[in-house]
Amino acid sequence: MPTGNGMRNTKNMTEETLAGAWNLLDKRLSRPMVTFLEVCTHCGVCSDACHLYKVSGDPIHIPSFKADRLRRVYKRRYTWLGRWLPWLAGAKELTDGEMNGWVDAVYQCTLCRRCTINCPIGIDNALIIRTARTLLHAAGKGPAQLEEHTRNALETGSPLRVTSETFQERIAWFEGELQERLGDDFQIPLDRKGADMLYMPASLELMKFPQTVMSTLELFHRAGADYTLSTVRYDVTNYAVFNGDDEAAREIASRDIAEAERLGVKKVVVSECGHAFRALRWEAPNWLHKPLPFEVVDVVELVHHWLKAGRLTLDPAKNQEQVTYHDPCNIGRNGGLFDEPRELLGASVKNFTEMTPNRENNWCCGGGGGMLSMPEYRETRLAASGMKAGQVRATGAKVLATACANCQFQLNEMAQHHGLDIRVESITDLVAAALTKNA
């Protein structure tokens, strides 16, 4: 499988950037991190858990091999054997040549954590890989487009450079479309202070999957939700999670939090965007060293609550085709939401078939970890999606549902690449399609 480096940045480090990289590693060496770096026995179990390795057979995709890029530098600086007998310890200095050799291994990873749950001793290879990316970013060696998307988010509020004006144009379009179904008095509230909830979509949904945003807004209306959107913070995407830029990740999350506080909401509803949900709900309190002043929920979690509370009435007969479900890694394995999407599908579709394996053992779609924003690895990404394609084909389903726009984009490309005759839908689209008139 190719591991092209056409868009790689391999500029040489200065003494200052080298010192900065070491300083970052010093800060990242928590007790769990040191444990993960020390205890790997290289048993190889993680290799069978990785979709990239299963498809390619290339050792560069074995999770422990990827983690060893950082592990051998750690040994050189922090262990007695690595300092005095580096050739015996397999230790390496942190140099330009060493770090340039990391790039293909470290960035060709979806950070899905399937290797983690299969590791006999629980080593979190994704945490090690994310730390290696932090060092590569600090050294100026991150993939060009992934770095660009993070800069865009800081400069314009959106990795796809969606401006507030473009966002408001889309909202006006959504409003007109929904008025045809919900009545001329339907309006989408913007910048309304004191609302119960702030709904934050993702730019990928706004520009590529607008129907999902409209479905979500219809569900808000049908459930009688007290909500608003913001013309200031209208894109919940946080690509700094992927490129390793800790300061940018913290800054993007801080801006989202500040806007929620300005509007005085009690809850932030994250759209169908797996990494954004994980970043704001689980990571942001760690980045900011304090709990959030509001609740963060995934939209699927919220709609499930409304269904259980009787605020939505659904007719599964409205979705007759056979449906299967892909668990997004950041919502499922990394977020714990397994039952909610399945119960929503159970109430929304007539025929549901599980993939095998599923839930925490689900195969990654292949597009996470920033892979969609690294065109130099497109061939690797699509080849690795063969594991998911095989799962889907085995179900015989005609509709593939998921709860993440990033997954939805990748799964559409997967279906085309592997010749699957399926339609990819979001959970919210299927639920909205099942709404009854008296909902």
The other form holds:
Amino acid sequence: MPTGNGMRNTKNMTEETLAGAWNLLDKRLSRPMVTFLEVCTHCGVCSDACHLYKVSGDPIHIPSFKADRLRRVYKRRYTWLGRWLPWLAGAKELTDGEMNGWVDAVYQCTLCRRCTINCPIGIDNALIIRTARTLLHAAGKGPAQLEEHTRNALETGSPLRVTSETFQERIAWFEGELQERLGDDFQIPLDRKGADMLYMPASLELMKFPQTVMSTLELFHRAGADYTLSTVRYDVTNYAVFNGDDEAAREIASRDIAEAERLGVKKVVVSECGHAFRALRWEAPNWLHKPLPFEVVDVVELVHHWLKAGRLTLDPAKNQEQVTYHDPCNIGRNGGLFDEPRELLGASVKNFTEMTPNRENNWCCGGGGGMLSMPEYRETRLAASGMKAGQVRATGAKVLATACANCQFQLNEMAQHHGLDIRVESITDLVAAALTKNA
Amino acid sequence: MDDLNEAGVVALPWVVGWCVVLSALRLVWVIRRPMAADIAPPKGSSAGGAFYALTFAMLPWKKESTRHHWATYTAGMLMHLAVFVVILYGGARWVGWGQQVMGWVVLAMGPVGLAAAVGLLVKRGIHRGMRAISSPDDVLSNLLVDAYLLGAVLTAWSEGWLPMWRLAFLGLLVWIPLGKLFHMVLFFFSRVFFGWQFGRRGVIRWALPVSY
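Output the structure of the form predicted together with its partner chain; the preceding block shows the form predicted on its own.
Entire complex below, previous chain first.
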């Protein structure tokens, strides 16, 4: 098992930091959280629900083992048995050494919640593990690059430090490319107040998968959408979801919200970025303790709506190759978008094959939970993609579609690592390729 | 045996009181924790998700984990079933109705449940992963249930074992509010919280098809 390469910070905590960690834990002890911490019977059936455990057989990857890192310090302070007879309860004091021992367990997790779906009791291990990350972050023990990406987002608006100038250069390039297909009068609207919707791409797409952004923009155009992009908030990524830094997560989300309010849009369209969709759609209202003054939709939902409304006409014959679909955990298992991508693919490709299992039981690609930003765990991440590789191979598909740039990046590396002869495509790419001229 | 029997009878109300009061305190502590409001607009039904989580989702073929771990799942079910039967047997003896019939049921089900419980304990001891996630509480809780089942079976076979069964019952009552046996109460909360959130997000639904 890779134990890191020293990039994590294991500096000693002061008494003040330790007290702060306890305070943080106390604040996070909601009724569901306490229930999930108290109720585990250690039956062990969650083990085979985890792709990391399946490929390694290492007990550190058993979800309940990971959750127990936090559970045992919770027991020490909050349960009678943990206080009176800690050895019997398996309870531990929250110390510097104890927290150092958490790092490899809680960061080598993709927070995919497959174990939650399969827990006979329904324990949300991902909630517990993210809380453990919150404490580690507060103690200054988070993985260096993951922490850096969150800091970058706060300082520059982008975890990859994509500047507004770079963004506008990319937009000019996309505009030129799309004018060749859509006509010279095609323009990408920027900072247009009063537009119906704000489309927010992710930096990973802008820099690594520009075709996805271009496909999306083409779909906007062909559907006759009233939209804009922002030169202020042009990266919807929110890596604080992964490092457990609630303050940063709230701040990043509130900047996106402020920009959408400034532009007066009715809808924010989150690009194919699973965790960003989850952050803005499901978590942000709770972080900010108020409903958002606009609707948040995933681009897949929106395109699906256009298809149903007859605003897009697709010809599946334009995508003849056999296609399978990977459900991104933050879109599907955490966001309930299962039917929309399938119906889009059904209308866009000639030959679609489901992988097994799928939907809420789909195997995580291995790149979630911030794993892409933790080079010390690269080996673990690529090994963990073995479950997904096996699924894909069994379908015989030539094209692997997904709806998340993070997954797309990981799936490309997976294909290379496991010798799969496939092409990874975003859903919007496939839909755009199926557009008919008279749409 | 007579002294043990007498001691057990005297201790029973005190131990029942301990179990009830501490369990209530523990439950109240959980319930009084804040329940953060989920403000994001729903995609599905929270109530539908909770209902599904407490009913159809519990069917063994609905979860991959129970399909794959069918032996563990079956053993767990048999153990819990035997515990319920033994509780009913105790109740029948208390009210003085149906004691003989329940005794036969205990003689039939009890050994099976006991064997399942011991099997789970053995698995916990020999499986590397299970050892890694186990605490002494897991072992003690299992042993207390084993003793409770064994006591009931022996008592159903011969009344002379009643003091031993009562002692095992007392041990169980002492441990319920302290250790992991308290999952018998919190289990339902956990399923509801799970179903509520995943139902709200439209991840789990009433008629969710088996997806394999």
